[in-house]
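Here's a solo chain for you in structure tokens, the form predicted alone.
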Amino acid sequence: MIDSFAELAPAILVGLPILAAAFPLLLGRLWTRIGWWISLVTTLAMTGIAAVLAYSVHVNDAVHHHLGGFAPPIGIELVADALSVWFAFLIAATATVVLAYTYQGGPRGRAFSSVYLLLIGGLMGIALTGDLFNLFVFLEITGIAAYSLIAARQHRDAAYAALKYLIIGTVGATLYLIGVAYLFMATGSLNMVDVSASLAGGGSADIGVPLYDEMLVRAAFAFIFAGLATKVALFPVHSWQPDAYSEAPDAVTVILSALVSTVAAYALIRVTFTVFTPAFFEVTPAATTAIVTLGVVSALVGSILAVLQSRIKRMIAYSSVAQFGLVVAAIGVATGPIPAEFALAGAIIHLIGHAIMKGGIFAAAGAIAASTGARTVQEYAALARRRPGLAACVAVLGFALVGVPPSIGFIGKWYIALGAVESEMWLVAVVVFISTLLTLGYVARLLERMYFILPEDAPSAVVTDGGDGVSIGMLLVVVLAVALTVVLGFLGGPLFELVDPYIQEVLHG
């Protein structure tokens, strides 16, 4: 019975939030809070379905759902495998947890609930689609919903951030679509597995010779990588992220930081290893060099810019630019001449850990702002005396970002560095170390303000509370993120085993 349900689960996970998005608008006039409850029921159901699907995939094998009964390469396929199913669960669970934050912390209302569910549906589609064009469609659904949620703050700075994100995001989506068009011209297919087989000389195209060294295919990868790098916020196409994270409502920042760029980075992993495969990079080593170079530059520049920030949300946003730089560098390492299983595992684990750590630290920053009004490093002076619990949570999550064990942040960085050493890409290993030191620089500055400034030594403007606007739900989100960050830090081996089936499939066939 579980297996039969699992066959339908991918379609339910994608379709349920998109269909449910209509109901807050239709029923919102009856009860102003009904949108929140519809969102909660929907995301709880999705979390349960994703858990059942993850169990089925772990025990049995990947689940392939053909929409309308039309088999690929003609039909559209949804795929739940050893990689996508865990991101599907991450999306559903995070969406549920963030709702606890919004119940009192806002934003709320019919429109917010509808757009929120559309965002979750788009993210779920990105995680589960096996079709390159539909990946573009879901990227656009996610982008449009994200633009709207950022603008929900109804402030000119938020409107500017949403517009900037819209323009840059549209450029990124267009670049991705051009790359997909080139692949379609080369292979005549849009299904990821079929395109991969066609590039190898088989598939529906059945050309008989590999296409990896064709200029059209190389151009396709360049455009697709550029488009997804924009969505990931890789330097130098990162500028939308600090504005979006800092100007969005606090609860929206939590969901954006935890999922949007994380799922875009997942899409980059999926396209790189499922569609192009390591065989493409053997023929085109310059692509590996470009990926690694852009990744390490983004890691360094993001870390340096984070050190220079005074506003908490902008500091953490630039930290995300650095963290995603490490992930992209690890992807480049895994495409190198020496198969680097640890590097790919590190990229995946670091993505999952980043979602938890960044979502948690943004949630803590929002709770601190709601209770004290503090939004800058200067205003965090003596915070440990005023809000010791929240200050401790920020400290734990900050140390996790640095990579202090035991934390999920350490596990991800350790595997990335180990993979770099394994592949003899020493530059990446050095950059992991340097970015860690830079992360320690801005985290230590924050901790120094919180713990080593006495209330009488702090400016009076930063010791006055801004009102007790923190709800139990907001605190639970922060505490849960802290707990997961630490607990998962003890599970490096089991986490590797969960993603290892996908790694063996894409690196060793």
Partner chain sequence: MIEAVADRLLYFVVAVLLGIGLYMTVASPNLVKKVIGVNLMQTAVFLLFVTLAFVEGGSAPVVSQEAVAGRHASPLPHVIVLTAIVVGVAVTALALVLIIRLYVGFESLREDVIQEVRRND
Contents of the next structure:
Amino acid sequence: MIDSFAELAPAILVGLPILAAAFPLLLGRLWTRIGWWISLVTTLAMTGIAAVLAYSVHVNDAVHHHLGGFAPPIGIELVADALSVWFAFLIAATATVVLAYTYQGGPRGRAFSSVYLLLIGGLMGIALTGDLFNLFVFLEITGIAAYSLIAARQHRDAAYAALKYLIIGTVGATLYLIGVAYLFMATGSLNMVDVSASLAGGGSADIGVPLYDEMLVRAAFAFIFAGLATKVALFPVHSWQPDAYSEAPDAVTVILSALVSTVAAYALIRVTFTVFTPAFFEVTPAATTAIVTLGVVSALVGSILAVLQSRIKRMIAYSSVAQFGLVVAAIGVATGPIPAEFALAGAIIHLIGHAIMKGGIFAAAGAIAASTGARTVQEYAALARRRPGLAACVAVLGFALVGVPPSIGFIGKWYIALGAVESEMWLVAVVVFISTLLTLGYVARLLERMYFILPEDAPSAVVTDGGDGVSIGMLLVVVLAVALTVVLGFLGGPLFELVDPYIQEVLHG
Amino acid sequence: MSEVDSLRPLAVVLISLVAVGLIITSHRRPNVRESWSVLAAVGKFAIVASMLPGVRDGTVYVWRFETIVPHVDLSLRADPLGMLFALLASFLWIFTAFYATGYMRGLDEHAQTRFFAAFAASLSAAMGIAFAGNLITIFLFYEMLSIVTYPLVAHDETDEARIAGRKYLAYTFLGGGVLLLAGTALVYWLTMVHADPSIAFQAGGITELVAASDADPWPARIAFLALAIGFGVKAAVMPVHAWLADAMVAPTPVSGLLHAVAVVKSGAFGVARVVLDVFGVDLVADLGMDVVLAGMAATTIVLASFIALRKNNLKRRLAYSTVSQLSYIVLGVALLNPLAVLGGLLHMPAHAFMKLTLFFCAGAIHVETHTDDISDMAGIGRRMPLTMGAFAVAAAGMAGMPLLAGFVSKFYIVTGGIDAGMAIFAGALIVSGVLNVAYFWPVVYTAFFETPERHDPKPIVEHDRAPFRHFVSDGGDAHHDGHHGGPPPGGWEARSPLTESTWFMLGPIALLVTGAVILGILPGEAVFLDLVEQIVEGAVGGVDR
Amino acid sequence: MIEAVADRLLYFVVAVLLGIGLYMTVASPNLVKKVIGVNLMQTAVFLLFVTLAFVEGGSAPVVSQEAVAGRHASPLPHVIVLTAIVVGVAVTALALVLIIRLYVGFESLREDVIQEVRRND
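Having seen the form predicted alone, can you show the form predicted in complex with its partner chain?
Full assembly next; the chain just shown is listed first.
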């Protein structure tokens, strides 16, 4: 029963939100709040399906769904394996939870609901697709939805941030598409597994010799990495992210920070390990060096830029640049000559952990802005007296980001550090350890503001929008993020077990 | 040695965390709030003490939880070494709970709820460090300790306190999140090469680590240095000591229990764990790291004593004395000789009793007279006879006078050092002993034998002060009543020991100084010596006295 | 050298178009021209796909009675280009909507002016 359902589940997960996206627009004229309810039902259903699928994949085996019955390599394939199901579940669950935030906190309206569902559909597509070009299409669907959601805030700065994101994002997607074109030239295929096999000398191309040292293949990787790095917002192509995160409506920032870059980084993992495989990096060590270097630089520069910011949301956005730097560095480490299982596990777990922590911090920042109007570090002074609960949540999530146990942030950092040590890439290891202090730099600045500035010398924050507009839904999102962050911090072992099948498969064949 | 599953180690950690919740919820009723502190302190000590007979008989109480990373459980183990630290910290918390009540109320401090909550939480973390069964668990509590003591350092909310807090966070996270994590990861990796990784503490050292470092000693050396310095940050080993003096801006109960006992000793305790239970004395000697660590400790002992000479602020002088004395413990452990280790570990309780007394005295002086600088204390013995008397006794113990706590432990370290053929380190102890007299005696002398009108020049502290920043400990409190410390017009009034201060503060001082004397006269009767012998037997080999 | 270029002329055209598009996107201060630059880049990639689908002597990949047996160009890239064009149109439309909003808000289409205004906010 579960098996036959699981066969269909990937298609439902991708198709359902995209289909449902039509209804808020259609029915919104009749009932004003119908969009929210449609979104809720859809995302709840998706969460359930994703959970069942995850269970089925965990117990049995990966599920391959051939869209329209066309078999790969020609047809498009959706793959739910030990990696993608967890991201599918993360997307569905996050999408559901963020809805609680938007119920009162907005943005509302039928257009918002439609685009929101479209975003979820796009993200789900990225997570589940097994086809390189299909991945491009979903990247763009996600992109278009994300640009629109940022512009949902009726302010000219939001439109500017959205356009900036649009231009940089589209250039990134185009670079990715060039890489795909090169791969297609080299192998004549677009299916990930088939391209991977063809690169190794087999597959539908069946050339007989590995293509890893072909210039074409190396260029393909360079373009794909550049394109995805843009979407991940790695330094120096990160410049869209601070604007996008800080100008978007608060609820949109939560979902953007939790999912959009995360899923792009997932795509990078997928392409790096499923398509190019460690064998490619063995022949092309320069690629490993490039990934590791960019990741490390991003981790360092992102943190420094974060310390310099005066606006909360910009600061947290730069922190994302730094944290994704760590993730990408870990991906690079895992491609190194010494197979580093822990590095790849670290990349995956830190991705998921970062989504929870960052989503939570942005949700808290939104709730704080809604209740006190505070949006700058300056205005956070003595916040602990005005909103002790929210301040405590920010403190917990902040320390989790620093990597203090027990928290998911620590688990991710531990695996990344261990991976760097294991593969004897000492520079990365040093940066991972030092990043504790760099992260502390901006987290401590915020905490000091919140807790140790006396109220009288604190500037009274100007309530710009909302007043005391904090809702139960907003607090629920924050508290849930805090709880998950801490509880998962105790479960580093089991989390590793969950992703281990995928890691064994890609690193050891 | 038998292991018994038990919830008691967990209960020890949790009881004060529960108290944190209760303290916060009863923030409107100070009496109820403070009684939670006291109850938690007594309860904590009771649970720790209840495990003592078992531990003395060789039982280890263990509590395990979910695998936090592969092959590593979150585990708490009450073994003899952990018991030593837990017993000490939980016992002294009882006194501090009373003292803190008197102190905070005496000064009418702000944010008392936050203060007491963070205080209780830091005791939880300290117990976690004591009972941690492996490097990950100890890291967890080490970081927790850094976080929950931060509000205590930055308590005053003045610029000075905030800067001290920043410095504190930066240093402790350098020690924890950077060095300790790095060392843990290295040990995990080293032991993983040959078998499943094992980073659980074992008396005598982790066996897998020996094989790993045979192949290539350098990673093991780096791991040792990372761990030793990582813990050394909290033990204020030079060059990572600078935070401690600045942290004296915190209220005195914090400086007393945390920055003389629980927090700093967690660092020294960590070093002991690393030497005895992670690497083991043999491996440390093979790696040649004992000399490095002992050298650092000896340097700290001597240099910090010299710096203390020049400090005019009493709490700062005590802080540098702490820096120096903590390295006695590190030195004793680093010498690897059974006698020296015995002395080093025994110095943990000895120093704790004495230094807590000294800090409590400094705090009582501050509350009663708002005097922080030694140069303002001429004749203060008339005003606070009991306090200054206790101060004199504890200071004498610090210097290593026989019949006081400090003598016994120092004696063992010196003998051990000579036994180990490292007489130069023993020499550092003797020099430091002389310097101890040199920086404590002026305080006692000025208090009892001088008056505000007639006192000798103090060239060492008064010469060329200008280039140094002048710190006022306890931040803005000195301005509470517009009185900037020092004797009131007309000199100190004479008071009897019964009326010099509140008994919330005098009681703990009197009891603690008695404890210090008992430790000195009857070391065999106090439980600590037996416990330390048991530790040394397990980790180093028999003590040949 | 010249032969090498002549052999791969179409690829060079693609590369040049891509370069021009990227340059416009980065260098032009005018937002509309930026979007045109992006479009140019996309078009270059479409051309790349069409080029690599080309088969010497092949007919268009339209399946009819007589063409089934003969050589024909690879159909897959054409499908890809069709899809990508749709995506490109959607992106361009959205970009233009945003530019209109920006023009209403800032009364300018120049990025430098907009940044100036935002700095002064």
